[in-house]
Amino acid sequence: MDVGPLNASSIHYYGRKGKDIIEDARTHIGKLINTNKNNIVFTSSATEAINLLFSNFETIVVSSIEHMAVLSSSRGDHIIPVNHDGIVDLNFLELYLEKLVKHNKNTLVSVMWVNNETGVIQPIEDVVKIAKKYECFVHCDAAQALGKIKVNLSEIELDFLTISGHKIGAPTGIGVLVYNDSVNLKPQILGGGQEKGMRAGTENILGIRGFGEAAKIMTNKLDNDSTQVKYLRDYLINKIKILTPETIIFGENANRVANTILMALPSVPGDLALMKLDLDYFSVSSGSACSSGKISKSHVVSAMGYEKLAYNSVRLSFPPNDIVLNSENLITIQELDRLAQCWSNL
């Protein structure tokens, strides 16, 4: 079906056709993270989903390698740092909770699932405890953990959720915010009054068509596997210490996800670093790949107390492991001996 023209707050064949598509779109995702359905908002993005939870809150305690959507958003009030790993530090976390909430009963807490630079894993679980014990809302940015690792909130007491489509193979553009139905959230956007009034806006029926479909054969899928990236991704890390022994992997100690590589030299900066690889025909990024194609300092690497190697940066991912068992010729021992021979000639 052509689902183009289609307006789903149009009340002939077509537009309800329209409408098949979101609700079903909205079922996938929910199946997938295992949620209500109706507690799914769609957005242009994980950005704007954030910044939408975010205008309702005056209080909001975030951690320090959050993504800049957060970051930005949350006004940099209350910040609570990491360790030498890049997790959260919880000590400080309760301590910080148990004086503020005396003064600011709606406060929401926000700690990303996964660093979208180092990959690392945040304990999650452990945040919305102590956020819980002190009568906070939960939030978490899930774009970096979608697919990669398990979601499911029916086992994790989050308030609120964002994720972005694109990370699970969507097309761009399209984000969601799962949200708690007992707090009345004020919308940003005004308008036609579409996603329940809470994201005013024609609907992006495409790229909802395509998260949905995403999530369901994500769904499918028997669990996260991850062996054959792990093992690529370890594999090279290796080789580059062999070679160049003073690199410096962000988050090597820490639960990660397998996909991603957060590494430095000291003597090269991150700028120059790209450039080199890319010429000899390596796509990687210098710290986070959201940032309008800026090479800047790394907030997160500096937030883990590398300060002098936060402009060094580079960041390397993997494509999912399903992808690399089933395409040719994709990532091969060879390239990535090739890789780790260009990094040690930077």
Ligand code: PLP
The other form holds:
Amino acid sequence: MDVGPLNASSIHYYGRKGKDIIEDARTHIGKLINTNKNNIVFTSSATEAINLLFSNFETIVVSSIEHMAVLSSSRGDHIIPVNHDGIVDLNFLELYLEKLVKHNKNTLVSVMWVNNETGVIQPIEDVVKIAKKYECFVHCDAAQALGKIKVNLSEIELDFLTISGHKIGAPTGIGVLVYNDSVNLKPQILGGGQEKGMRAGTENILGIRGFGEAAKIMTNKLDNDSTQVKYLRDYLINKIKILTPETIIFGENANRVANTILMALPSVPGDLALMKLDLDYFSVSSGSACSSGKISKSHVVSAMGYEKLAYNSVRLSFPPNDIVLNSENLITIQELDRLAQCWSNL
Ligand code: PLP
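Could you give the coordinates for the form predicted together with ligand PLP, as opposed to the form predicted on its own above?
The next block holds the full complex; its first chain is the one shown before.
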């Protein structure tokens, strides 16, 4: 069925059909992350979901390596540093909250699950423990975690989670806020009362359906196996280090998702590396892909204490494991050898 023109607010057959599609998608996403589907709100993006949530809190504590969607909408007045490996400093968080909550009730702590530049996995269970000790609410930006590692909300006491459809194969322009319904959230977008009044505007049925289907496929995959991608990633890193030992691999000693490498050469600016690699037919990003097009300083690299390399970082992303496995010639060892060679000639 062509779902494009359906308007779920209409009472006639096609309107009801549209509503069914939305509720099915909500069910599939709820199953994927093991949460009550009724606590899921569809938005136009993870960015919008984060903005909606943050507009409800005066005091928001975030880590220094958050995505700009979090950093920009949190006003940036309570920032927790990370260590050299890009992992949030839990001791600092604890001491900070101990002081802060004496004067600020209703504090939200927001730490991402997986960093989008380095791929470093954050100790989110520990963050939750500390935040709960000081009676704070906790939000996790799981845009980069979903589909790469297990995101099971029944195993972690998060109050809020945001995710983005296109990170798991849905079309762009669809996001989700999962919320704790004991908190009375006010909407940011007012209008026709869609999404139980939490986000007005005719629903993006195509995007919602795509997100639901992607979630269904992901749920049916038995695990988040990334063995082949990890093998290829490690092969490439090894090769690069042999040919160009001065290469810095950010977060190398930390637990990371397999599909991302963030690296830099001290003598080569990221934009130059990117352009040269592009001429050799390698599509890589400079720092965060969300700001591609404008080559800017990586606040993540800088927060990790590599200030001098903040304009030099280059991010490589591998496709998901099953795609790599099912398309034998998608990434070959020969191509990785050629990439390592091109990197050494920069
Ligand atoms: N958070 C992280 C970690 C991301 O990587 C992104 C986008 O890349 C976002 C949030 C924003 O997602 P969206 O593009 O759906 O607004």
